[in-house]
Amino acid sequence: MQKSLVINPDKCTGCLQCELACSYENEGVFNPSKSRIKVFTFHQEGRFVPYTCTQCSEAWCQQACPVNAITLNLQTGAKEVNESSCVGCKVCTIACPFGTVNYNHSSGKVIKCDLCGGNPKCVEACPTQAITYVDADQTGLEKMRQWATETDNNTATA
C-alpha cells in the first residue's frame, strides 16, 4: 500500500517544525532554507500553508531530467533524486509547475522531498497534524466523490 502526504493548511500554525525536522533529517542541520518542505506565509491573512513535492504520477521533473537522475522508488512512490547521477543543471526545477524541486548550492545538486524513505519526519514533527501520511487512496478521487455527495445532500436539504 502506497501512502502520500496530506496537508491541511487550516491546522498549520506556522511553527516551522516541519522545515526544521526535514532539514535535520536530510542535511544534518536545523536550517529551514535547506528543507524540502516549505511553509508559505500569507502575512495579511495571518495564515500559513505548508507545501512540498506532490509526487506527481506524470512527474515533469523526472521527464525533464536529461541524465535520468530522478527515479521512482517503487516502495514509497516517491520520485527521488540520485545525487551521484544529478549534474545540477536545474532543468527539473524549471519543469516542476509547483516549485518544489530546489537547487542546493552547497552540493551543486537538486533536492526534493523523498518522503524520508517512507517515514516523513515533517509528519512526526507537526504538533497540530497539519501534515499527515495516509493511504494514497484516501487522497484522491474517492475523497472528492465523498465531498460531492455530501454537497449534493446538503443542497437537497437546504
Given for the second form:
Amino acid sequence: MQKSLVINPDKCTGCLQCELACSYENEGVFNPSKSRIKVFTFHQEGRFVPYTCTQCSEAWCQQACPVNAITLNLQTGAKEVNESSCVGCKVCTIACPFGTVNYNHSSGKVIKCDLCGGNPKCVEACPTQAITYVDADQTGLEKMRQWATETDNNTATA
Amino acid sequence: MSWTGKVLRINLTAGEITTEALNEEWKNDYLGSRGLATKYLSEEIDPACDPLSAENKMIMATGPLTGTMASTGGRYVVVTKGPLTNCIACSNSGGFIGAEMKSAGWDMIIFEGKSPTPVYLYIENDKAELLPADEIWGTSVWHTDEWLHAKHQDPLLRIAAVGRPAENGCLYAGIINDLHRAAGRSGVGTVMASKNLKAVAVRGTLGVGNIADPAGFMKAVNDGKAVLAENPVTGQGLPAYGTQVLMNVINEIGALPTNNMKEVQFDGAHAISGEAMHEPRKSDGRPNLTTNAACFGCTIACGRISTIDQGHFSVKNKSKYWGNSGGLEYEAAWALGADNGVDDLDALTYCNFICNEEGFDPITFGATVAAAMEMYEDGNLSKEQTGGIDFSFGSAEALTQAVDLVASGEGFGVDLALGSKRLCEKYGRPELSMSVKGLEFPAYDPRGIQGIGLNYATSNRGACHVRGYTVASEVLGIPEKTDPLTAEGKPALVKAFQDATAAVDSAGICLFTTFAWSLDNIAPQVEAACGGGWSPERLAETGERIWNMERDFNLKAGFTRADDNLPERLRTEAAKTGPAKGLVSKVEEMLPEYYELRGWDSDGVPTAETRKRLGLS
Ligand code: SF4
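Show the other one: the form predicted together with its partner chain, since we just had the form predicted on its own.
Below, the chain from earlier opens the complete complex, with every other chain and molecule after it.
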C-alpha cells in the first residue's frame, strides 16, 4: 500500500515541531531553516499552514533536472534527490510550482521531502495530528468523516 | 553541551561588539537563562545602581533546551535591574526569538552602557551590527516590526522591540517579540529604551545541535511530550481555553481580586472568561477566539489569537485593529477586567492589543487603573486631574481611554505610567497600591489562597505568581492538593515551588509544562541535552542557589525584611464573600518559618552556613 502525507491546517498551532523533527532527521540539528516541511503563518487571518512536497506523479522538479538527480522511490512514491549527482543548479526549485524544493546553502545541493523512507518524522512529531500519513487511495477519508459528523442530524454538534 | 558556548557583548556607549566564551564554571552552577544571566549581572553591576543609568546592564539569555525539540523549548529571558521595583528583574518570554538567537549561535547577549543615538541590533548568525534607528524611534512595536521586515527584505527575521511608552519612561514598559509575546514585567522595556536601543532583529540558520546524547534526548523529549498530551490541564484545558481556563475557577473559590482588591469575587467573571471567548458574538456570530497558537516547539499551545467586534466602540473607524492578534490570557483579563470591575470582553481585548502594539505590561497597567479608580471614587483624584475622564469602577470607556493615554504618553497617561505605587504616593493614598516591592499583584487573592500570599511577599522580583505558583497545589491539586485557606505547611510549599521554578526557567522551557511535569520529567531532558549529571535533585539545588543569589542582589540593592510583606488591606480587611469569607492573609505568621526553611537569619539574610552549602560567595 502506498501512503501519502495529508495536512489539515485547521489543526496546526504553529509550534514548528514538524520542522524541528525534519531538520534533525536530515541535518542532525534542530533548524527550521533547513526543514523540508514549512509552516506558513498568516497573522491577520490567525492561520498556520504546514506545507511540503506532494510527490507529484509527473514531477516538474524531476523533469527539469538536467543530471537526473531526482528519482522515484518505487516503494514510497517519493521523488528523492540523489546528493551525489545534484550539481546545485537550482533549476528544480524554479520548476516546482509549489516552492517545496529548496536550496541548502551549506551543502550546495537542493533539499526536498523524501518521506523519510516511509516513516515521516514530521507526522510522529506533530502534537495535533495536523499532519498524517495515510493510505494514498483514501486521503479524503478524514475530510469525509468530518463532513459526516457535522451533517449528522441525530447528534447535536455545535 | 547544548549550550553554544558563545556570548555576544554589545557596548552601546562605544558602539563596540565583541564575542566571548561562556563561563564554563558558572554554567554548571547556574544552568542557563534566568540563573546564568543573573550570575553575570550580579558579577558585573552594582545592585545599588540607578536602573535607568548607563551603569545598569541588560542581558537577553537562552537556556540549554532553548531551540531544541524539547516541548516549549523556545523561551528566553531578559535580566536587568528593574526600574519599577529597583530589584532584580527577570522577564521570561516565548514566541520564536529565543530559539532564533540560539540558532544564530548565541547563548546570551549582554548590553552595556548607553548609545548616543537610537540604534537597533541586527544579527545574522555570526554577523552582528548596530544600525541607526532614528526612523523608527517614536513609533510602536508593531510599526517597528513591519519596518524592519521591509528594510531587511526578510519575512523570517525574528524581532523584539520596545514601543513609545518605553521611550517616554513608562516604568512598566515591556519588550515585545514576535508581535504579541512579551518579556512584560518590571519595566525591562524601559531599561532597553533608556539605552537608546529600539529593537533586536535576529536571523539564525545554524541550528541547535551539540546534543550530548542524541538518542537519549529524543526519547526523553518524546516521553515528555506524551505526559503533556495525556494531562488534562496541558492536554485539554490550556489548548482549549488558554490560561483563561482559570477565570471561573478562581472566582468560585473566592480568590478573584475585584475593584482593586476590595472584593474577592466578580459578578462579571463569566463574561470575561475563557469560556466566553468561545461564545459567538451577537453582532457577527463569530467568537472572540479564532484559534489557539503555540510558541516555538510547544506542544501545549496555550496562546490565544482573537478578534475584536468591529462594531465595538473601542475600534470604530480603526480598521487596523479588525484583524487577528494576540488575545487575552488570564492575568491580563483579570487585571484589565475584574480588578477594574469591567466585564466588557471586547474592551479588554482592545487594551490587550494596545499593550502588545506599544509594549507595556497589562497587569501593572490594569492594577494601576484600579488604584486610580479607587482614589477617584474616594475623592483623592478629581475629574480635572484625570483629564475629564469619569474614572469609576466598571467603566470600559475609562479603561480604553487610559490605555490610549499610556500608549501616547499624554494627559493623565503620564501619571498612570508611574505604576500604582508612585501614583498612590503622589495622590496621598500609598496604602491603595496593591503591590510588593513596587510590583503589582497578579490575579490570585492571598486571602483565599494563603500560600500565594507568602510567595508574593518573598518573590525576588516583587509580587509575582510565576516565581512560585502554589496555586497549582492549593487550587488545582498539582502535584498534590493542599487547603488554600490554611497557612499551615505553606512555607515549605512556597520554597519548593520557588526553587523548582528557578530551575525550570533556567533550562529554557515554559513554566506551564509543570502542570504536568515535575523535575523528574525535566531532568532526563536536561541531562541528555547537556550531560554532566543533571538529576532532579541537582536541578532543585540549582534552583535554590539561584533563589539565594537573587536574594543577595536585592539585599545589596537595599531591600530588607520590611519589604517582604503584603499591603495592609490584605492583612486586615477580611474577604467579604465566598469560601475565604472572614479571612485575611496570614503572611506575617508564615514568614519566620519560611526564613528558617531557607536557612536565612531573622532579618532574611542567608546565613554563612547556607552560603557555604550552596557554594555562594
Ligand atoms: S504553554 Fe503557552 S506560553 Fe508556554 S510555550 Fe506553550 S504556547 Fe507558549
